[in-house]
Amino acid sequence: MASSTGDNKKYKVIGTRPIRHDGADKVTGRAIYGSDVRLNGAVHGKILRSPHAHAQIKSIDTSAAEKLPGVCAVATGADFPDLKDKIANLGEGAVNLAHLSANVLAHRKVLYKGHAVAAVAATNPHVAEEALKLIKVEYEPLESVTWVLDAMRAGAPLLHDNVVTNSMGKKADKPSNVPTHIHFEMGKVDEAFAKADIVIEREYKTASVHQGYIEPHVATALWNEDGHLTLWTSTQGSFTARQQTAELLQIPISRVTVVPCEIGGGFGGKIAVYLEHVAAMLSRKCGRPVKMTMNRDEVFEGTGPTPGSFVRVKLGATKTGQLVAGEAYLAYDAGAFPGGMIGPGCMCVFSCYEIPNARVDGYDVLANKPKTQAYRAPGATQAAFACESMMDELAEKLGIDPIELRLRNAAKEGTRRVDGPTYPRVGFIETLQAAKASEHWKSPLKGPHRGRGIASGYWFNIGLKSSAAGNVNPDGTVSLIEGSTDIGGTRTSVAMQLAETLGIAAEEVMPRVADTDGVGYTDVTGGSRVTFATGLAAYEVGLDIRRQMTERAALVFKCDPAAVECVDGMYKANGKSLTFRELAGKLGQTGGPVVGRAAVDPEGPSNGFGTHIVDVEVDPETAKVTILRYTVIQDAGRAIHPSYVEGQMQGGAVQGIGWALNEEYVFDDQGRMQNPNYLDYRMPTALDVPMIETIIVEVPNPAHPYGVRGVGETPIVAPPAAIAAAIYKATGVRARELPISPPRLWAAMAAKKP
């Protein structure tokens, strides 16, 4: 269902639910995913991975593997350029190329179990696996550390001897597992706490969790005899993959073409490269295309999960429930290399509320785990679990309804975040009002061992660069070329904005995601930016086409272009009119093809807020938590295709449910992951969740012509805190560690009994 709270402007296309343009290919199996790519003469690549969480590599002997019949090439880190520290901007985040190279194939040291050490290409996967067994690696095992606070302690195993703490621009003089310290502050924090009527302070822990995409990482490389490299890969950003690969191989970016395949999920985990430049090197060595596909355990152990975290939050308020002060300490593990998700965590911890006096300290921490990567609002879920749990506890202590407490302190236009930005028009208050008015919130919750919880969440969303072009066809259709990998139906949401601008039907726009040679630079599909930014590019393409079509209409009508009126795809002047299709049929007689193009780089976030309501039942004997009912309320700005908005809201909520109740990386005392498969890594299935109810709020974003806000990140932020609040109502146990798994909850419930 939808709840419109902005302007009531009516649109012809926007807000409707056309069938997605790639729907037929997806349901019939004709869509080309990474594993579907089959080139003539292709061989198969496999990677040898470290059995140790932390060890020096003393030597690697690949001679026996190279002699095995069927082996075409073998590669180690020594085959690649020895890169120095250089920061590359990947759109959604940046990366040190030396660290990226060492992560893809280890240099001198392995830093987590599953760290890639060597690679083999062979005529079939079985021969490649046999060859891996013949590679002899001599290791010197070292002590490992996987929990963030342990890694911060003096005397902890040091992962890198050349990494020092950078604290607000000042670098320490000795190596550390803490590469970065962030500090934000505004107001007079200590004075505000001293004057507060109530002050509470709590600590929270979260485990690492994986994005859980269905499709494993896959890449096929062909390094041609002319020196040109072509990659077919499952990636969230073809231009980002191109840049990383070119930099890691130290070849001109113009020598690399990335063809983005359909992608079976990413959620932030398919921005960094893992296989691409390894497959490329193997292809160069053997002169044949090389295809590499990860197994599921490789995905878990060798690619980036979310950070495990420790968060301490302190809130001060008046008796009437007005927040006056906030303080947060956040320590997030970055995995084996610097550059984790601590920045967004610090930005988002107090982002839902107007707190005049606030202080935030954040620490990026190295640990013997895979290098962390983005996962849907990276860093925000951990922060919200702490802050929103505190808001629920504060509401109880003050005797105030939890929605009312949030309404009294809700961020709104003019609210300044602790990290500096001031909000424009945003829709947080409207989501709370919609939650309060919802049938779910008003309905009674009957029965023992049941509870209802509520929590809110925020993600800033990003803009970044997008390019697009539109070609008008003689039959009145438009071929749209864009560069954003389609994960959640963005072909259609972008095409709909072009259709709206031109006054034609969504079905009359034919979108295609091009490779890196077929369209201008476009940043990653991430940060909830595609419908916003690439949609803005499509809008600009539409304006360009309209301008040209108006000039063509003027030639037909024999008038000045300024006299031509264009309304809903109809061109009028001198008492005459032509539809868009009719005018398109005359392009050959009025000057030839019409091609619109645009490149945009919108600045500033689009600011997404949401509020979630959840009902749970807890089995008193086993502590199993059953989700009875779940409602997501979110400000979408303008829902271009409501079905896709609802799908994003539902998908994020389900992932958040898994994060809250079961999902975690389990390590033994040697730092080895114990559950790298979907049997032991417990994700929600259709049997674990009810139908997720949705309420779309629309408070148009002033920075977009159609009011679009990104929607994909925000839904994962609130679920753990909302579920924790509901569990407290059902059991009296305040959960402060994720996941709230049955063994953990059962122990807490048992400890609470007399």
Second form
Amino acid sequence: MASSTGDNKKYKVIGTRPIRHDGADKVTGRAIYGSDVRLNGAVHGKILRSPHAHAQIKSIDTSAAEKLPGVCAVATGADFPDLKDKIANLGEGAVNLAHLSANVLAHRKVLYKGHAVAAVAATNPHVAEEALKLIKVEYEPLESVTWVLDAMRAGAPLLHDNVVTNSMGKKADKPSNVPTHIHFEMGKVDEAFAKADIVIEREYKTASVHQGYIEPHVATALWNEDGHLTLWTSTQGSFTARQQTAELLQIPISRVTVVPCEIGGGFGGKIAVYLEHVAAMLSRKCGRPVKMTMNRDEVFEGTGPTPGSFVRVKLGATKTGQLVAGEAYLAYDAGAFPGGMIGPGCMCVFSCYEIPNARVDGYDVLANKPKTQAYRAPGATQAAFACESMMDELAEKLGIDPIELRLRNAAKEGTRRVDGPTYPRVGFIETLQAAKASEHWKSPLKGPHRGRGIASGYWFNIGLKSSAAGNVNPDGTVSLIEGSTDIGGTRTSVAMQLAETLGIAAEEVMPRVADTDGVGYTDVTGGSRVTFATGLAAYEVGLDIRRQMTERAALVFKCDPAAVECVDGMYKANGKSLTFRELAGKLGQTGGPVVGRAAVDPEGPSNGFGTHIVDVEVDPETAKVTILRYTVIQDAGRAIHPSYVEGQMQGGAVQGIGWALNEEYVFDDQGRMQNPNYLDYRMPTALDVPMIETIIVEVPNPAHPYGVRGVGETPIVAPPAAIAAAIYKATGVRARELPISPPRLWAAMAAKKP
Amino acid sequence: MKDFEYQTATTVDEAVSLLAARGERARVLTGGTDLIVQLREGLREADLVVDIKKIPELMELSYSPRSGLKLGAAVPCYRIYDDPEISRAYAALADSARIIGGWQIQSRASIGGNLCNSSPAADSIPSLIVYDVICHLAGPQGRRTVRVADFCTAPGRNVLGRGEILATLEFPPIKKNSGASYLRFIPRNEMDIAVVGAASWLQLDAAGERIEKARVALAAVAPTPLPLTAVSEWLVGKPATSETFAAAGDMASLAVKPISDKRGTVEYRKHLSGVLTKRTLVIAADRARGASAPAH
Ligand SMILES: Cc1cc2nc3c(=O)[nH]c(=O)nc-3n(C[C@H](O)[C@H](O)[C@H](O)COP(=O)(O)OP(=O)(O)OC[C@H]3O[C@@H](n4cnc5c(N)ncnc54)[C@H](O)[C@@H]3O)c2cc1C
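I would like to compare: after the form predicted alone, may I see the structure of the form predicted together with its partner chain?
Once more the chain from above appears, this time first in line as the rest of the complex follows.
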């Protein structure tokens, strides 16, 4: 199904498709996920949540709950340290600890429906639920606001009386719902617009959507008598979970061990902690392990969706389709606490194109919704929906093919992004060329009510820190210890890079994700970084092992280490040679075990581009959109394990399809979510999408020894714009609000009819 | 979810007396695909759950062209569409049974449970209405019958009294030159609640050209499943053509008074009422003329 345009001949392991190391455990149900953790004597924690979108907490009375038989402990925000505005770096973004603390258990005020207010541990979950009903909370309800533009209006209900607008370093003096204003500018924007042959300006809106991971948040805590806290949890980063938990409890990180379980999806939503330190506090109070599992409605209402947004973009171009000026205004809701996804939104809005004169203003906006969290290329999809939809309109107005228009303006090596950085070698043009050459693009789309759309998308790959170690076993295998929780098959794609470096088979490397005491510091699984950065660590582990094995070979060959040559896993000198396995068998006699280690913090994040083609059919009477065919083309740098690259491309596209067509938080006029379940929060099912076709483009990343670029996030960026373009071709309606759900599209189609 | 007692009944009388003793705090369990979810989500509470699947009468499914179809209230959906004769004869019922949840749900969920749950959006009730089904009830005061169109009284409410259960659904024998169809609109292709559902039943003349009798009923446009009496009467005597069906659809749009909610707006639901009325009439007419129901 996929055609790889790269040349993998150089490599023996990279580019092949070995069976994943964790495959058997996962298909037999033996893999240990968070909910499989069952400790002796464990009790069950549950959380009481606010029924109001915005209210002052007057009082909390837990006495009746504490008396219910079976209840072991009760906790409220008052049990936790009152934290000052301290900033902690969580890897993929910084967080204010006072806000994090108030988000996971409200202090004084609830800021969204579903905001946690108190917690109970009891001998079984049903008793815990009954106990929650006995907790008396007196609220004074306040006016609430959920739509981003309403929250920005003067006179809107204020969420925090101590938040003021920080505009590029300048602080305002009045409290506001806009914590941050970002401004980027380059060139002479107004002049360029004045000279442009064509200028178009449009407005776009998107609804809040959730990552929708299948596995709800789950954590088990054991606060031991010796003061040591162990946490078993489903997290994207065991070290960030350790740090957040330690900070929230104000205990040293050395007192906390985080054991990462297998993770049933995260997509950015399992970086911030929700349950860990609450379970810990309950465990400390009752002296027993405490396990907490969220229900689906708690996941929707109590954890972070991605921002709802309002984006206005203006583009200026010449008659021949050269972009000369761009301007963007982006307002993203951050949810209840500052620090949403506006930064990357501003950086990504024009990131696919060379626009010499550009200006971007972005606003982080507080609203009575759950605190937003990262969701796969956080902030980029909303921005791309706007900019890419306009590229489609511009192409139509200028009579230029949409791929051609993009090619004329495509970002390439040397292009400066509006926020400052200049691109190194990137593969955007190659994805457009591959799209143009694809069988999909070249085959005509026939039939009424059908349309084809195309759009592109961009996302960074961050570097960040990773550690790894490799133990050489006497049978010639290597046990690889790494710290990156495996969400997308990274155990295998990291192990393959070690295997390639050592000249052994992928199956001869046995990867294991260790707990926070078992491996060096490793940042989160996020930012499309693991195959890139932890892969780099594995490569360096390989170099370290190779160096030591060369020394051992020299002992065996009785020569100088410099005389030993290592080719494809063979160690040679003086006409003698040993395979890696033979040499591994001799370690006992040549000085003992060989352990390779590496800790990396690569500079210079890389860049991932993709282009998507979609065919739709729209039922002219019901406005239901059917995706007929879908192709994702993406630059992977180098596809280590092509199946996993394809899996990421397909998964991202499907999430983007859901975002485009049906997914949304529906709020009533009191700010209460109406659809916190998978029945009415409509993610696509297997029957709603065709097999997603993939074309991997390989323009190696110069900053990685094997050319890896991150691939996990880029594929969610283009789908809404591509689908909107296809719907336009099918119906003549330009949809500028997500989701393009049947009632909304039908209304637009009906309004268009004469 | 609160702990509750669970009992199985093996006769109708046993079920009735167990239920009558506890009144509101007791609930019937058939497939449990509504009930368990409601108990778990705290939408309903119960001290006692009485499982009626072990009562032979309620698991009976029998059909003969002469006497029609007898559908025990606890018969799961799959048994309907797995029976080729029944699904050909009562094609709209099979249409409904095939789309209630996925196959896992259908191997448990019953039409009786769908009816007794009495959701305005229930996928089987419009079909039951257009077949003019008779509900056989059993309660502490004995047995009685109710026409299905009169069964639901409000969202989640129906005519069942304290301790009373639905025992069987009686479908009249199939008339010559008749056909029926059920369709619903959902934004996805499965696992969704109808934004609007429509069932149509038609009896044509021997030539298959003129409508002799018609019944149309809709779901999710009113507090209870809605028989469209005026549209049904208007259709009688009209030619069975696409123009007629389109006009009936227009009438249906005007006849309904739906609400706006997370699943759709008033305007959209009115519009869909027309589209689905028209589409089901077209299929019903085709089936009346001998086209058989499509396979899965
Ligand atoms: C994932 C999923 C998908 C679903 N999809 C659909 C769908 O597409 N369309 C749809 O219409 N529904 C759907 N449902 C709802 C449900 O499956 C149907 O309503 C089903 O027909 C209920 O039948 P049951 O036998 O499971 O009823 P139960 O849950 O056992 O009972 C339903 C209610 O009726 C009462 N009851 C049941 N039988 C009797 C009786 N004989 N006498 C008196 N009272 C009785 C029960 O006490 C309960 O209140 C879905 C449910 C789930 C979980």
